[in-house]
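The data below hold one chain only, encoded as structure tokens and taken in the form predicted on its own.
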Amino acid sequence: MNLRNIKIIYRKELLDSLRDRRTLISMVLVPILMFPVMILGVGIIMGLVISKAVQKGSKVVIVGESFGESLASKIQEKEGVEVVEMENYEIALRKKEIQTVLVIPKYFEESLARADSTELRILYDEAELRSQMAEKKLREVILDYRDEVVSERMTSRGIEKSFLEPFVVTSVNLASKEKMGGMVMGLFLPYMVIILSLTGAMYPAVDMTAGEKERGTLETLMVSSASRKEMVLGKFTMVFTASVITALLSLLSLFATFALGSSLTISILEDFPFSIQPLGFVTVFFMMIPLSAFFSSLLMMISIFAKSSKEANSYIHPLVFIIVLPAMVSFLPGVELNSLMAMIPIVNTSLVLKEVLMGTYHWGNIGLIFLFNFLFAALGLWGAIGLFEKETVLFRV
């Protein structure tokens, strides 16, 4: 095997890819822009929507206001709440003319005076943001009023408040905000990076194999001094490079997005500040290398078998859905990395990235995952070389 021939083929495929706008978009532009658009864009839009809803205020209808005048007066004093009158209040609520309705039963104040229990009903539309906010405001006023009633009852009977609260339970979260941010990040980051590393290798793999069959340039390459194994290794190296670059750019884009989001004080990022140590970043990127090699070899094998780019894409698209399912294991609560999980491709990477982002490093499992993923990549590459050496597969019509 001549390394010089592999290098020449790799350089040729690299130059062709750099001239191809579609490859550059999938390999560079998409991973750079995806996270800023998703996270910052969604955060800014959510902030604007919530701010607009707060500015508009909440229109509330009180049914049976005369039965609870003291409560109604407190609701009218609530900032951002406007009490209006409406006969067909349920229709008005559905049409978004009002945001919520409070129904006060008859003899409400009389029941309170007798120390009896009674019921208040709040009607709202949970599918509407403004209605949700109005219900929350109304509930706050009602709970405060209920506490006042309870205090008055206790005072009239000479009962101390401590009688109802013999002890207080306090839960203390020892996890730092950064660790909580890592937990949230560990849910979706592995999934996104895995999918992006797959899509980054997808187009180059199809174009360098099935695409060359369609263009008729594969025969020209065959007359060169390079062996078929060297051709596959040169093309594989380029596909692997595209996948790794996509994974690296997506990671850098994500971290830059969170840094920018924190400086802009975007609300969606304030509750879960995220930071990663250099060791964590290197480990995440290090674990993506064998997975990118596995994806590259698998896509090469499928594309070599296909007669055309269209046929290759018809095989690859179902593969994407198959890969999505194990990649989503990071979303599942209670699924932990162990020796068995470390031997399952894609699942192992998703789980180990989740642990690393939370600051947990099980070096034994990390080494096992790295080894198994490279083993799967080697098997895929061996299969691609075997198909490339078969004339019946390479030039079938």
Contents of the next structure:
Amino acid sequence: MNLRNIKIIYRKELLDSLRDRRTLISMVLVPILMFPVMILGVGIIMGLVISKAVQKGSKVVIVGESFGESLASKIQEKEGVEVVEMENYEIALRKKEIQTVLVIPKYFEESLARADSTELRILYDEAELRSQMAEKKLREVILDYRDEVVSERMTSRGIEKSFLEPFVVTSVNLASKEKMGGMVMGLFLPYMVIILSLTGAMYPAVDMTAGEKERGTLETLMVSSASRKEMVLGKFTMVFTASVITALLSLLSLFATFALGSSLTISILEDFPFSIQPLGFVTVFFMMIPLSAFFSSLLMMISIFAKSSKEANSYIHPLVFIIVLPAMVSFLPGVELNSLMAMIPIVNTSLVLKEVLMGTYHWGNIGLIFLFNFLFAALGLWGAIGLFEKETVLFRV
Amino acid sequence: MIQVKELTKIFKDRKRGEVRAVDGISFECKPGRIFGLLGPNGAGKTTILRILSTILRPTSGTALINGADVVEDPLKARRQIGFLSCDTKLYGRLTPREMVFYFGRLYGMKEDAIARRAEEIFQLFGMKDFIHRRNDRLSSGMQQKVSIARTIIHDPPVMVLDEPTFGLDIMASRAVIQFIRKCREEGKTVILSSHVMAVAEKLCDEIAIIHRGRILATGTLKEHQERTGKEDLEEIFVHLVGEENGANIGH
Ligand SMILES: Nc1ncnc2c1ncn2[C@@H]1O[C@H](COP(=O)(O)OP(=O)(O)OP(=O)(O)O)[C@@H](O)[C@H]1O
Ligand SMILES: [Mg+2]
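To complete the pair, please output the form predicted together with its partner chain; the form predicted on its own was given just before.
So here's everything in the complex, that chain up top.
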């Protein structure tokens, strides 16, 4: 084996890939744009929808207003609520002409005066954002009103407030901010990064093998004096490069998105206080390297076997589904990394990334998984070389 | 110098079962001469030439390329060869210059040696004004020139050419024929395949007529003419193939 030849082939494939718009899109553009578009896009759209709903305010029909005039006047004072009169209020609610209906029972104030208990009914439409918000507002006003009534009753009977509230419960969350943010991120980030590094390797792997068969350049390469093994290794190195670049760019883009998102105070990002230490970032990236190598060799094996890009893609699509499932293991609460899990490719990376993002570093496991994944990559590479040396595979008819 | 010894290639085809594409063929091509393989479609020409260029391994038998065994030492054999066929396409996103340099490097040449040799070739084929354009934007005549440049960058003593004028217009195929003659003048060993009689008649010093993986007759055009009593290569060809088919029916 000649290292110089591997380097020559790698350099040529790199140049070739950089001139190929589709490789650039899958290697650079998709990982950079994916997260901002997804997270900021969803955040901005949700923000717009909510602020529009808030602006519009909500229309409320109060049935039996005369039975509870003091409550009705409190509702009228509430910001963003407009009390309207309507006969067929249920139909109007379905037609979205109004957002909620408050039904005040007969003799409501009389029963309050008697210190009885009675029922207030709110009609709303849970499937409508504006109706949901209106219900919340209405409930706020009503509960405030109830508290007033209660405290009036207590003072009139000379009862202290502490009688009803013998103690208060305060929960103190000791999880670090990193862990809280990491918990949310740990759920879906491993999955996203794993899938992106797979897709980053996909196009170049197919293009450099099955694609070359299809375009008739593979036979040209085979008469050069590089050995088949050197050809596979040179091409593999390029596929691996593409996959690692994709993983790195998607990680960077993710963190940039969160940094940008929190400076723009986008509402859904405020719910996910996310920060990661440099150590976490570096560890996540390093754990992606052997997995990228594994994906690259696996994809190369498949596309060396295929006669055309089309055939290769038809094998790869089912593979993506097979890989998506173990990658999603990070979504499952309670699945913890153990030595058995550490030996299952993809599952091990998904779980270890989740741990690292939550600030837990089991260096033994991390090292083990790193080595195991490289072992799987080596196996895949060995298979790819074996297939590439078989003329029945290269000249399949 | 090419020495082919009892070469056999059997393909296992899922539909047709075993296909004897090359069936115990032996022949020799000498330096400074052009050897032509003439045969109908499916005769086994491409398969023979692919074995010589070590893309395929023979089922049995072997061939020596300037003494290097294609089975025992394929890398050494490959270095002696310039192989050109319709299936050796160019990398579309590279330029002719990059293409030629890529192969020069893979043949283990030094950068300055490649630069000198490439300059010579570009000059010779009048390629100067398109060596920095992308291959996929060149006309097919220009592409054929680039392919030839790629084939001879390492100045191989043996040229293996599969249908070298296939799909080219008159001007382009004239240029290729001139190039092949020049190889002969330089003392290279040239083997080519064709099913175009005119090309074989014009170029080849020795012609092997092959059919169904076997050589029916080898010799100069004159020898073929004397043996069969026919003037024209096409007539000779039809005569020999007819004889073979007749013999098969007779069995
Ligand atoms: N990879 C392969 N697998 C199975 N059979 C093959 C393979 N390659 C060639 N063959 C068969 O071997 C025989 C010889 O084919 P070959 O391509 O050598 O013929 P040829 O003389 O070059 O024909 P043409 O003039 O059409 O180029 C044919 O029957 C062909 O179908
Ligand atoms: Mg052929």
